[in-house]
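One chain comes next, on its own, written as structure tokens: the form predicted alone.
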Amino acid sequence: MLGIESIGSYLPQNRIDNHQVGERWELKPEFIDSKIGVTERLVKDADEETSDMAVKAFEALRAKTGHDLNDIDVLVVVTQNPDYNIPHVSGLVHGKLGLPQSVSTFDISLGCSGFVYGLNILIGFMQSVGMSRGVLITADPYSKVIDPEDKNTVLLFGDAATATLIGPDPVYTTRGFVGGSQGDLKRALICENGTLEMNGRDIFNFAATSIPGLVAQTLERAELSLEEIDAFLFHQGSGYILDTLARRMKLDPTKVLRGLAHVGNTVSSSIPLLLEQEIAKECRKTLLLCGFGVGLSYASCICQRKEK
């Protein structure tokens, strides 16, 4: 059975203090910390490309597993901010790492829901063609497209990359996948002429009204109850969104994991950054992963710890 064996991550060293940035709009630190939920953000170097971040995440995974990973069958990158329109980022990563020509590569153009979609796409692809080992990378640096004078986006998004090893000896397996889209709301988060624009109210309303039902569908498909979930790994959209989801679904706040305060909303990397920390916690048997945002796209699934 294929599933998640390990996760490595890359976090840029550049940290931006949101309290200082917020002063230009006279935003109080309390508002930044509680509503936005991001005290500081990570930003890549100016000359650092998406593929560079992906390579560093892959190398972190390689160091963590102690495996050279040259025997992987497939490499997939989730991103909507590639180095170039052509070629695909996964091909660039393949070349930079010097992986064997036998390794298949492709990209998935999804944002905040991308990790959950990517997991299920990659596992299904591997099972269908008989592959045994693959790597799913998330790398979507929004600093490429953010206007530093736009308070709706500059205080929220951060840069990061993750690499997830999929293999036959998993810590977590997946089930209960449910996905969907509200494509008519495309302008809620859109990049035109190289600059990101966001309607925060539309994004919030989408999450607050759609995600509770999505979670219920996922639990029904997996034949689980809310009480049987040890932790909820929601996309780290903002502090206010996380608070709202916990309140509307009457979740135990301690089960709703948070990881955006010192990183930012890292788009497709937000869930695997949380999951990386959970792998070592054997008490976390059953997790619910839920990504939502740009597209407007959403996806949810269960991660079940494999019994030893």
Contents of the next structure:
Amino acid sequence: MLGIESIGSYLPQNRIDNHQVGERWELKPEFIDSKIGVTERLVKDADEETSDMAVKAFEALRAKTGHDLNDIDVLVVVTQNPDYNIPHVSGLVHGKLGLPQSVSTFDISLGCSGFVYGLNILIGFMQSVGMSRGVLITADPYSKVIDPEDKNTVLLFGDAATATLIGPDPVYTTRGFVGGSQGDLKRALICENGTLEMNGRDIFNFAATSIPGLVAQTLERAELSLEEIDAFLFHQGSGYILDTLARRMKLDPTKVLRGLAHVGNTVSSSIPLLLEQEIAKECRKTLLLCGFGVGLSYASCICQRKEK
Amino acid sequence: MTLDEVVATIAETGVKPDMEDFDPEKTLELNGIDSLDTYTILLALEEKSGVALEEVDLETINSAKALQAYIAENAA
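Following the display of the form predicted alone, present the structure of the form predicted together with the partner chain.
Next comes the full complex, this chain leading.
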């Protein structure tokens, strides 16, 4: 059975101090830390492209696995901030890594739900066509489209990339996938003319009202109870959204993982960055992954540690 | 929804632990409630009243009293 074998990541070195940025709007440090939940954000170099970040995540995965990974069958990149409109980023990554011609490449255009969709799309695709190893990359640097004067977005988003190896000897397998959409005609989160705009209240309402039902459906599909979940890996939208979800679903807050304080909301990379840490923890048997955001799109699934 | 029910709903959200000094005529901000907690309050009021508050202009309708009046005006 195919599943997640390993995850590598790339975190840019540049750190932006949100306390300093927040002074512009007289925001208190405690509001930034506890409500926004992002004390500092990672930002890529100005000349660093999405494909460069993807390559670095792939190289981190190579280093972690100890294999060159030239034998993979497929390479997928999840992004909505590509190097160019045409061609697809995964093709550029393929070229920069010098992978064999036999490797299939395609991109998936999704934001914060992208990792959960990507994981299930890739595993399903590989199983249906008889592939055995593939890599799923997330790289969606919002710094490309953030207006530095926009308080709603500039304090929130960070840049990062991850690379997940899918193969026949997994640590985690997936099940119980549930996805859905609430087609965003209200422009809750939109990038027009190269600038991101976000209606925080619409995004908050979407998450607060949609995600509890999604989690319940996922648990039902996987025949699990809330208590059987060792950790909830929600998209790291903001500290406030994570607190709201925990409160509305009456979850044990210690099971709701947080990883945005020193990184930011890294869009489709936020869940795999958390998952990368969980892989090493043998006690984490059953995880619930849940991505939600731009689209408006959501997706959730269970990751089950494979018994040895 | 009465004003008392609006205030009770705000209290139930837990965004303001000390409700004794809450003034329904003052803006939520002057009552020490920040913009994110205001989202929670609006959602709670929507869910309790059944009145959509997404079009509420928070620049003008920003106190418990003003919200109660809006809900009363827009209730079916």
